[in-house]
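Single chain ahead, written as structure tokens, the form predicted on its own.
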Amino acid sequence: MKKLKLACIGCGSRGRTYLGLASKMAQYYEIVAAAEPSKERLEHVKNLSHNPDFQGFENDDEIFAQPKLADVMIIATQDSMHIKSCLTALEKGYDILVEKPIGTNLKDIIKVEKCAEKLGRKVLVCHVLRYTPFYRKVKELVESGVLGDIASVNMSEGVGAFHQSHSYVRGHWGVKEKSSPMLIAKSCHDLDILCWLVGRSCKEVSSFGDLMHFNKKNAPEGAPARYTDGCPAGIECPYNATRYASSERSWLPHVWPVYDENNPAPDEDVIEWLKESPWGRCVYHCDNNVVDHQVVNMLFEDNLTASFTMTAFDHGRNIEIFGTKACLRGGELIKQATGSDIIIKSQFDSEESSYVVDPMVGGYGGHGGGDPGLVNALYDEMGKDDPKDMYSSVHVSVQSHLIGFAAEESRVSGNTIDIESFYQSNLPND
């Protein structure tokens, strides 16, 4: 069996995930390369690598200097930064495995597809929830007709309050401008899933949605820039940034390059770094313009109408898909009221049946096995003749950045948005 060999530029958190996974599956993958600009984040993987000839490079210029190093290139870098190394790679000879979003702008996006196509390429999206097994059971029981004609889907993703004010209020997606609108940084996922489990293309979108709470008008009375300023609100915050150095210590490592989890830093050593990082600003007071709550409505094919809501104030995600003979119920509160994770109701009488799904390990918990998953199909999906035939190619990625896109549109203009106009409106020149 020839081993797939991987580079990747960025390893940040997802970087080191999918490294990670791939280094225990030795027999397919072989880690060959890596360009980061953190020494210690570079060291982390060229131990992980096991590989006395990995080569290590600061930045994706020095690594696309060489002569093709890989066959998959991982591009796990922040999303503004996608799209640049993406061409770049595919023009190398590259195939690519991107972190979601594919990038920042829906023209872009595009424009990386059309390259792809031309070149003869292969682009997988990291979507890792169509790698979860809690999702291929719910498409296996859409498929197998029991639930008869689908009429309509809801589906909700709840952020989490200190998950937001993490990543989306202090951290790198809070500015839609510096990075993409909320539900392409978060939500693309759902509304991959969404498109995937549908199975049909959508025609029109409308969407919903403000900054709430993470704002001005909110902060404590006296609540200076910074938590380490001495807040009068004190640790009854619940955003206060001391957290991190006690009951939110797990952030560390996903923004602290240093931080070892290993050898954690002293108390002391995290309220010094919180001094001047961003992470130690109060979230009432940051620059942050990214909603903390929005719905999303979309009416596909065959009239079939579907609801999506991001809220920042509830944790996990939950799945209502209503169709002719039976109702499918699953996610978050489902598994917390009955312990399962999938129900499925008939319409005409009482017969109920319950499922529960157990995840792959490894990951991020919150992607329910998402992250081995794909990296398990990374090796076969490189491997298929056509590239349209991966389980995530880019070219049924484009249609979830499309909605997410059209919903920012919508959100701000108050228009619906005719799905077919907005693309042909945003087709690259070149």
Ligand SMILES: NC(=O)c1ccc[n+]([C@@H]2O[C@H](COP(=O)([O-])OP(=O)(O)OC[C@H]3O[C@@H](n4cnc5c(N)ncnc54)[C@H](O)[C@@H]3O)[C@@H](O)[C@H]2O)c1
Given for the second form:
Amino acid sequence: MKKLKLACIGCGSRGRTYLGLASKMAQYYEIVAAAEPSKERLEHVKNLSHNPDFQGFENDDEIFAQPKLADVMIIATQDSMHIKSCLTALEKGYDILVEKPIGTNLKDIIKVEKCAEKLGRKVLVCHVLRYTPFYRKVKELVESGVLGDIASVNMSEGVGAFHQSHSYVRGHWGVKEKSSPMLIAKSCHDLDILCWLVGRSCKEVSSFGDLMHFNKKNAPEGAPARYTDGCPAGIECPYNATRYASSERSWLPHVWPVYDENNPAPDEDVIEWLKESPWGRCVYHCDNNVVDHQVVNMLFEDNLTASFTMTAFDHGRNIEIFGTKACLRGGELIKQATGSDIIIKSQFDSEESSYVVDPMVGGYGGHGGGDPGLVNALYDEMGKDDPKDMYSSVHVSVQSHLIGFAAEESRVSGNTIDIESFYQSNLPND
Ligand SMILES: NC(=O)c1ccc[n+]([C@@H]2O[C@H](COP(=O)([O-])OP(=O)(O)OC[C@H]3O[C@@H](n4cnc5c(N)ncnc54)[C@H](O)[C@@H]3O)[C@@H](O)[C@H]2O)c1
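Condition change, the form predicted on its own to the form predicted together with the ligand:
Below is the whole assembly, all chains and molecules, this chain first.
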């Protein structure tokens, strides 16, 4: 079996996750190179490659100045850097695994799709939910016909209040202009799953949403810009940054230069870091402008309707699929209420079927086994003859990005967006 050679641009939280998983699948993958400005992160990746010939570079320009080094380039830098790296990697002859979102504006995303098509290259998008046992089971049930014809779907994603504050207020994705709208940054996963499950094209989108909570008007009286400057609300505030040294330590591995779980940073070091770090800021005094709640209504072919709610103020994902023969419910609420992951209830009698998805890698919380599922599948996906047959190809992923950008356009303009016209108006010029 010929191993797939992997190189990676950006060895932050996601890049290290994929390379860490690939390093445990040495029968499939050989990690040959990476580009990353942080010396600690690059060293970490070099160590886990177990490859004496591993080549490290300081940034994307340096790695692209080399001849082609690998079969697949993993692109795991921040959102705004993806497009340039994708286009350069395609021109250099790489196939690509790119983190979602593919890019921060629709024109550029379509440009990547067209470039991949022109060059006959493969671009797989990290829509990891497609690789979870939970959504695979839902897809299998939908395709079995047990639900009959699908009339409508409701989905929701509860980001979680502290997660929202960490990533979408203080963190990388708080400012729309520096990253992307909330639905693109966080929920393009959910829009992708929805498109996959219903298996037809979206026609129209309308959306409402707002940044209701994480803004100045909700700041405790006298709260300074940083907690470390002494906030009168003290530990009573659920977002007090000093929680990173206690109850919220689990967020540190995502942002600490290289988190060593065998040798966790002492509390004093965390507090010192908070004095300078964006994560030490008061959540009510940040520069964030992405929404903390949004609802999207969608009309698909055959007049199938769907709605999706993203909210900071819940945890986990839920799905309801209403079919002419039966209704499927699954996700966090069903699990809490019944212990099962999925329940199907007939429209005509009391018949009910329930399903538990393998708890080792299944479920619906977090990535629910999607990260290992994706890395596991990468080898076979890259071996497919037709790039369009890949599970989460750039070709299928454009649709969910299209809906996400259309929803943002609707939220801001107050108009219902016709998807075909929106697509046409976002076609790249060249
Ligand atoms: N698939 C998912 O579920 C999922 C989850 C979280 C984040 N993401 C996406 O993954 C991407 C990465 O997120 P992250 O949390 O790992 O971010 P991160 O900030 O932890 O990692 C990005 C890395 O890129 C490096 N970098 C910066 N400039 C560079 C350059 N010129 N060349 C090479 N490397 C450079 C940074 O030093 C950093 O280590 C983002 O696009 C994000 O939206 C996807």
